[in-house]
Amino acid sequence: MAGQATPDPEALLATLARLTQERIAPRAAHYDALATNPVESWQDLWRAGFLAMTIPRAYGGLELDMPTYVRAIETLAQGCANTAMTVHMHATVHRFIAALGTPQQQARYFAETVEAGKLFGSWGSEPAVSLSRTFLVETTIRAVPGGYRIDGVKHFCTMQGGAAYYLVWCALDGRPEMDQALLQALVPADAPGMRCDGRWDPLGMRATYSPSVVFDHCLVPADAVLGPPGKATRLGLVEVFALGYAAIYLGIAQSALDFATQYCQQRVFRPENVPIAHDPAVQRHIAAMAIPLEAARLLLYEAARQWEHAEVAQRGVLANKAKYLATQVGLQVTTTAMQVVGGRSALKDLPVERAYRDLRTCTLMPPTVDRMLEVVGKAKLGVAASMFQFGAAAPPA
C-alpha cells in the first residue's frame, strides 16, 4: 500500500528466514538440478511483499537501506544462491528506474512488480567484451519512428524466459565514447526481434538461466528507455551489483558452514564411537572457516552503513573490498567445507557440493579479483581510480 509505514528490519529479516528455510531451501536442489527459473520461489516471495524490497514507499514497496538490503539478499543466499542471486538483480534494475525513470515509468514499473510481482532482469554481459577490462557496450540502440531499434548478442542473460522486463544495456547510434553513449531499455519479454539460443548447461548458478539472447531489429517504444545517455554509471549504481555479489557469496560459505558443522557434530566412525565434533583437527577446520567469514561479513555490513553518504568514487572502493574479501573467503570456506565432509561432499544428495560449485560460479562475475584490488589499491595510494575503464563506443552498423 502506497505511503505505508517503516517496516522493522528485524521483524522483515525474521520473516524473510523463515520463509527461506520453509520454502526457498527445499526447492533449492530442484531447481539446480533442472536448471530453470525459480519461479515457485519468486511467488513466495512476492507474496512476502519481497520483491519490492528496493521500491519506494510511495509506491508500496519496503526501500530497504542498504544494510537491511545486504542482509536480506545473505539470508536468501543461505538458501538458494540462485533466487538470491536473481532477486537481487531484480532489486538493482528497481533501483535503476528510481533513479532514472521518470513518474510515469516509476508508477507503471514499480506497480507491476508489487500488484502482479513481474521480474525485471539486467542483461549487460556480451561475448566479445570483458567488462572488468574496460566498460564496452556493442550492442546498438538507435532512434526509429516510434520508438528505438536494439541489435547486438547479449550473454548471462539472467532470468531469460522469466522476467517480464529486461534492462538492456546498449550504445546509443552516434555517440563516439561509451561513458556518452551508454543507453538502458527496459526490453518486454515479448519484443519482437529478441531470441534466445536457450543453450543454458554450467557448473553452478543453474538455476540463474542464463543463456544468450540476440536482438535483431528489436524495436522497443519511446518510453522504454531509463534517463540520457551517459547518466547510468555516474549514479553509484552500478556498484550494487558488487555490493549484493558479497552478500550471496557470504551467504552461501555461510551455508556450507552451517552444514559441515552438522555434519561433524553427528557423525561417528569407529572405533572412536564419538562424533568427529571432537577431532582437534576437524575443529581447527571449523575455526578457519568461521573466523574470517565473520570477519568478511563485517566488512560488508560497514561498506553497507557507509554507503548511503559515499560518493560515487567511494562507492566503488567500498563495493571493491567486500566483493574481493567474499571472494577469497567465499572460496576457501566452500573448498574447506568439502574437505571436511570427505568424499561424501561430491555427492549431489548433500548440499555442500552444490555449494561449493555455485560459489565457484558467481565468483567468476565481474569485476573479477586483479580489477578489484586495482581500484582499492589505487585510492590507497591517492591515484585516480574509477569503477570503470570506459572504451570508444561501437560504430554504427
Given for the second form:
Number of protein chains: 4
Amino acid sequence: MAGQATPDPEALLATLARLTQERIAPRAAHYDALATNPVESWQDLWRAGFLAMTIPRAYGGLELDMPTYVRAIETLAQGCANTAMTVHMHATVHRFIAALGTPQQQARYFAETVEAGKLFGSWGSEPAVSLSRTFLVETTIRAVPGGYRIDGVKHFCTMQGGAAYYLVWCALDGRPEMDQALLQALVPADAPGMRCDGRWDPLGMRATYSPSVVFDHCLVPADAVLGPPGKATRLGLVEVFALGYAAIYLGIAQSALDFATQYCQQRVFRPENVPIAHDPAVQRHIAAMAIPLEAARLLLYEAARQWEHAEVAQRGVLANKAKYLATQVGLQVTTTAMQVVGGRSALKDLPVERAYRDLRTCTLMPPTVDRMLEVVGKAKLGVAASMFQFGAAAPPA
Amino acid sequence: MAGQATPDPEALLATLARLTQERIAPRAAHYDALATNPVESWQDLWRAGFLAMTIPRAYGGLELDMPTYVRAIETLAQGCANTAMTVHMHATVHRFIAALGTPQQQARYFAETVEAGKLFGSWGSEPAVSLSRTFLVETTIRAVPGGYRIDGVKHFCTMQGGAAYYLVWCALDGRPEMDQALLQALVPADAPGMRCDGRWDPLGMRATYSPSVVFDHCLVPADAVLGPPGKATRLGLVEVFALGYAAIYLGIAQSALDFATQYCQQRVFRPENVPIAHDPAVQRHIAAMAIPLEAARLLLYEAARQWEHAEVAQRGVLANKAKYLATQVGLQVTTTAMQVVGGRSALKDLPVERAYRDLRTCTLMPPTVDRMLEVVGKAKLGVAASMFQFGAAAPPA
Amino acid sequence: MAGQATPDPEALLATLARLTQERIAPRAAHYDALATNPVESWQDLWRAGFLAMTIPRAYGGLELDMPTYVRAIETLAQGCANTAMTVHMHATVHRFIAALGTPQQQARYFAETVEAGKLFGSWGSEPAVSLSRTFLVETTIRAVPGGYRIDGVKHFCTMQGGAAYYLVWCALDGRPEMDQALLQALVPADAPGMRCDGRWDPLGMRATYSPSVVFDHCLVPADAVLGPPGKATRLGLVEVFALGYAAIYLGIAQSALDFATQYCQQRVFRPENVPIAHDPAVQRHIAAMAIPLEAARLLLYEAARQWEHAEVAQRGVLANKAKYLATQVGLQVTTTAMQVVGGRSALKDLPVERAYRDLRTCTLMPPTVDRMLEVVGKAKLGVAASMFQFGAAAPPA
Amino acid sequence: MAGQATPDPEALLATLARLTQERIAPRAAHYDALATNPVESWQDLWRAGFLAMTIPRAYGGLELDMPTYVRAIETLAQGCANTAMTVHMHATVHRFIAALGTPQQQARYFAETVEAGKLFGSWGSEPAVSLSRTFLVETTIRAVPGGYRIDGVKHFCTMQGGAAYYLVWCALDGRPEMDQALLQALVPADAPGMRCDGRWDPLGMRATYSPSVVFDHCLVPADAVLGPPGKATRLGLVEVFALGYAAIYLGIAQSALDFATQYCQQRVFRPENVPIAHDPAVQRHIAAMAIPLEAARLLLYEAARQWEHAEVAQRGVLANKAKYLATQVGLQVTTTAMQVVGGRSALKDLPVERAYRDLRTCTLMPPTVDRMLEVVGKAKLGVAASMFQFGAAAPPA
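Given the form predicted on its own above, I would also like to look at the protein as it appears in the form predicted together with a further copy of the same chain.
Expanding to the full complex; the earlier chain stays at the top.
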C-alpha cells in the first residue's frame, strides 16, 4: 500500500463495499447491543488499508480525494454507522496531523496507524459550551516543564479506551480569543491525569463509546501538540467533520430504505397473495424516501467535488448545506422506513430500528439545524460569516 | 369506591396526575431498561381504584365516561407510556366483558381486578395478517368436550406473564367471514397449551413485554368465551383501542415537550449568561411543538365527547382522526424535542430519548397511517366504509 | 334588532350561513375579478343586522360573544373571503369605539352603521415599518386649532373609498414611546388632505381594495379622536385582528376542501366508471386536509372561548396560536385542494384557485409566522413578552 | 447557425441567460396580465437560434444534448415561465418530428421554424380523461379521401392561435389499444373544422394561452400525420415533457428565491438600521429554500445526464424523479418566498406573486404527484411498470 501508484477510486470503493457487507455489517447489531467499539471491524479495515484513507501516500496512506472519501464513509455507514463515525473521526485527526504536524510528528503518528492499526480520536465537545452557538473551549493547556498540562472536562469522548491517541481541543492558557488560543494535543490513551467514569448509555451510535473524561493535571510531552495556537481554526479542516457526518446520515438512511424495500418485496399478508410491494401506497412511500435521498446524495457529492478549491468560509457553507439536507432527509427516511415495515420494525431482530436510533443520535452532532441554516443563509445573503463564531476563552483561573 | 356516588372527574384526574408524578413516572426508566411490566405502578393504580376505570359502578368500578377516560390515559402516559398502554389494554378488555359477558362472567372477572388487582391483556395481532389491511384472525377456536380448544400464533402479546387473563381473538372454526367468526376467549395465564419463548427486545414500549405466544391445543372452559361469534365486531369497542392510543401518543409528546421546555429554561451555555429560553429560535421551536400538540389534544377530546352518541362506523372515524393527528404531531414533537435539547438528549439520563423511542414504537400499532386516512377520507367523501375490512377466515384445517 | 332579547347564537349563525350561501358566495368571483368592495354583500349583511355584530345591544347591535363572532367570520369567509375580511375590520373598529369612545361618540358612530349601513375601516400599516418586528407608527397626529392634523403614509388601506370612516393609527406628535403615543382618529371618507393613487392589483383578497393613502395636512375635528394616547395598546383589542384572521383562513380552507370533496364525488375519468372518490389515494388526500383543519378550528374556538377572561398578554398568545395553526393548515389545505382537483383547478371557472390566492395573501397579514411562534414560545418558556414590541415614535419633523 | 461546428454549451447558455435577463424577463409581467402568447420573446429567441434547440444540426438546429437542453429551459423559466413552457412544448414537438417524420416532413417543418420562426404546439389533454390515470385519447382520426379527418375535444391547447402547427394526439379509429392507436397529426393553425371559444382565464401560466378546442370534421392532408400508429408511445419522447417541466419549476423557484434574497438585502424596517438580511430568522428561511432547490437541480441534471443511454421505462423514472422533487421544492420555495418578502409580495408590482401562481399552475400538469411516486416506487421495488398505463381507445362511434 506504499503510495506509489494512485489507487483507482472505484476499485477501492468496490472493495470497501464488499468488506462492509461481508464483515462489518454483520457485526453492527452486536456492537450496538454491547455499546463497545467495533474493534474487529477496525482490524479488517486496517488490513485492507482503510484506516489510512487520509494519510498521505508518502506515509503509506490512500490519500483519498474528498469525493472518494465521502463515498467511502457513506459506504461504511450503510453497514455500520458506528464504524463509519469512528473511522471518520480518526481519519479527520489524520488530516490535522498532515496539515499541522512536523515531519517527525507525521512520520510517528501515521506509522502508528499504517503499521499497527492504531486509532485516533478527537475530543472537542464540553458540557458547558455549545460549539453551534459559540466556538469556545474551556479545557486549558499550559506549558509546564517537560511539556504541557491539560485541565478541563470533555464529553462525548468518542473511542475513549479504544483509540491510541485523542486529539484534545484546548485553549492555550492566557489567550483571550479562540482563533488565537485553540491548541490541539494528541494525548496518548495512557497519559496520566485522565479520569473517566465509564458512563455511556445512549439512544444510538452506541458503539462509538463516548463517555465524559476529566483532565486533571494531565501531562503530555511537548511534541504532542500540533501547530501554532489558533491555526487549526483557519485550515478548512474543522469543516470536514460536518461533511463526513452528512455521508454517515445518508449511509444510514440508505440502509433503512434498502431494508424496507426488500421487506416489502417479500412480505405477504394473508389473504393477499402478492407482496405488499404491489400496493400503490407502499410504492409511493418507497419513492418518497428514495427521491430526496438521491438528491441529498448528489448535493453531498457536489460539495465534496468543490471542496479542494473552496476557501475556508466556503467549505463551511458546503459542509452545512450537505449536513442540513442529509439531516432532514435522514430523519424522514428512517421514520418512514419504520412506518412502511410496520410493527415488527421496532424489534431488534430487524435492522431498521437501529438505523432510526443511530440517525436521530448522530444528527444531534454540531452544528445544529438552526446554525447550519444561518451559515448558509448568511452566505446566500452576502452577510459576512464564517461557519463558527469564535468566543473568548475563559479567563485564567 | 363502591359505585354509589358519581366520582368527580376533575378530582379523579387530579389524584391520578399526582400519583403519576410521584410514583409512576419515577419508575418509568427502570421498567424500560428491564423491559418488564410496571407491576408496582399497577399496584399503586389498583389501590387508588384506577385499574377499574371502565368497570361498571355496580361492580365497584369508576365507570368513567369517555372524555374522562382518555384524559386519564393521557395523564398516565405523561409519566409512563408503558403503564398507560397496559392499563388501556386492560381497561378495554373490561369494556368487552361489560358488553358481552353474562352477569356471572362480569361478576367474576371484575372482581378479579377490583378485589385482587388482576390485569387483563388483549391479544389480537398475528404474524401473517395485518389488521390494517384485512381484519382477519387465523387463530382458531373450536368447541371440544368441556370447553374450547385454541390453536394458532399471536404476536405482540402485551403483558404476557404479567396479566391474569388474556382476551385472545380467535376465529370460530368453520365460519367463513370474520364478522361472523370472531370469538374472544379469556384465557387464564396458567392455561395449558400456551408456549412463549420470551423473546422481546424492541425499540420502545419495552415494559409492555409483548413477546409471541403459540397456542397448541390450548384448552379453556366454556365460560371463558365472550358473547356470540362476530358480535364483538359490531359493538364500537374495537375502535376504543385506537382512541386510547391517541391519548397515549399525546401524553408521551407532552412529556417530551415539558422536558424540553424546562431544559431550555435552565440551560445556559457559556459565554452567554442567560438560559437558551431567551433565544428566539428556541422559542419558535417550543411553540411549533406546543401549538399542534394542543390542537391534537382538542381533537382527541372532541372525539371522546362525541363517542357515546356515535354509531360504530362513526366511532371508527372519530378514533382514526384522533389517532392520525396524534401520530403526526407526536412524531414531530418528540424528534424536535431532541433537537432542541441537543446532543445530551440522546443519553438515557434524560427522559426525552425514551419518549422518542416509545412514541415511534406505539404509533406503529394498527391502523396504519394509510388506513386511517382512507377511513376518514371515505367518510368525508360519503363512500361507505367501516374502520375494518373483514376478511374471510382461513378454511378449516 | 334593538338589543332587548339575547339573540340565539345558533339561530344567528344559521341565518348567516344561509345568507352567505345564497347571496354572498355567488358574488365572490365577481368582486374578485373587479377588485372592488363587496358593496351589495355588505348591504345584505346590514339588512340582516350583521354589520353590527360587535356593537353593544344598547346601541342596537348584536354584541356577539367572541366564540359566536369567530364562527360568524368563519362562516362569511366560506362564501367570500373579502366580505369576511372587510366586515372583520369594520367590526373590530366598533370594538375600539365601544372601549375608548365617549357616549356621544358611541351613539353617533354606531348609528351610522345600525341605521345607515356605513362601514368602518382600520388603517394601521405603513410602508417603512413592520408591525411584526416593531409596533411603530410614523404617521403623526398633532393638535391644531379646531381639531387635529394628520400627516404620513398608510398602505394596505382596506375599503378605501368604500367605508365611511377610517380608523387611522397615528403617533401623537412629540411622544417618544408608542404605548404612550398611539392615537387613533376616525377620519371621514371625505376629509380633506387624503390622497390615493388608486393602485391596487394584488394576488388575492382583491375585493378588500386596499391601496396606499397619503395624509398631507389632513384635518379632522377634535371628537374624531378615540381615548387617551397609548390606551388602545392596552385593551386586548389589537389582538382581535389576528384572532379574526384565523377564522378567515379556516373559512377559506373549508371552502376549498368542500369544493375538492364535491368535485371528487362527481368527477369520473374514462375508462373508469366510478368517481375518483373511490380512489384510496384521493381519500387519503381529503382526510389529510380535513383532519388538521378540524383541529385548527377547535384551537380557534378554544381561543375564543378563553378570550373574555384572558388578560392582554394572554390574548396575544391565544390569537397567535390560532393564527399560526390556521396559517399552516390553510396553506396546506388550499394547495392540496388544487392538487386533488387537478389541472382544471387553475381555471377561474372553479372557485379553488381563488381560495388559493386569497389564503396566501391574507396569511401575509401581521404578525408573521416567526413572530407568532416567538410570542407563543416566550409564553411557554415563561419569558416575559407581549404580543407587540413597542417602538419609539419618530422624532418630530 | 447552420450546424457545421458543434456549439459550445456554456457559451450558448450564457447567451441565453443574457437574452433572458435583458429582453425576455422584462416582458413577463405584461404577457401574464394580458394572457397572450410571448410573441416578441419568441421572436428574440428565434433570431438567436433558440427556437431550434432540438432541431438536428443537419436542418440548421442546435441539436442540444439533454443536459444542455434542460439548463436552457430552466434559464428561460427564470425570466418568463410562459416563454419557457411554450418553447419547451415547441421543442418537444420537434423531437417527435425528428424521430417519426419522413425526410420530407423534417425538411419542411424544421424550415418553418429555422427560417420563419414558426412555433409548434402539442395538444394531448382532453376533458374526459386523465393521462396520469390512464393514457387514453378519445379524439379520433380516420383516413378519408385526401387525408385524415379529426373529431374530438382537446383542452389546455397551449399556443392556440399563436403556433403555426399543433401536434394533435389522436386515436386511430378502430384500434382498441392506445399503444397501437396513438397517431399524432400536425394540424395547421388555419385548418378547417377547429373551433375555439377563446375562454382562458387561469391562475397562472396565463401567457401559454391554452383554451379548449373542438375538432369537428377537421381535415388534414395525409402527410400531416407522423409515423406509424402507436409508435410515438415507444420512443421515450413522451417522457421528455415531464423532464422539461421539472426544469421550468426550478427556474421559477429560483427566480422567486433570487427576488426574495435581493429584497432582504435591501429592505430596512425602521427603527432598525440594517437590512433584514441580518436577521437570523430571515437567513434561515433563505437557506431552507436554497438548499433543497440546489439538490433538486442536481437531481434534474443527473436525470438529463443519464437520459441518452436510458431505455423508455428508465426515462419515465428519471423524469418522474426530477419532476416530483421539483414540484415539492418549487411549491415550498415559492410560498416561503412570499412569506419572507411579506405583505407586499402579494402586489403585482413585485414578481414573486407571479412565480407563486405560475408554479402552482404548471405543477398541476401530468403526471400527478401520486402517479409520479407510484412509477418511481414500482421501479425501486422491481414491480414492472411503464410511466403510462395505456388504456383502450373508445369504440368507434
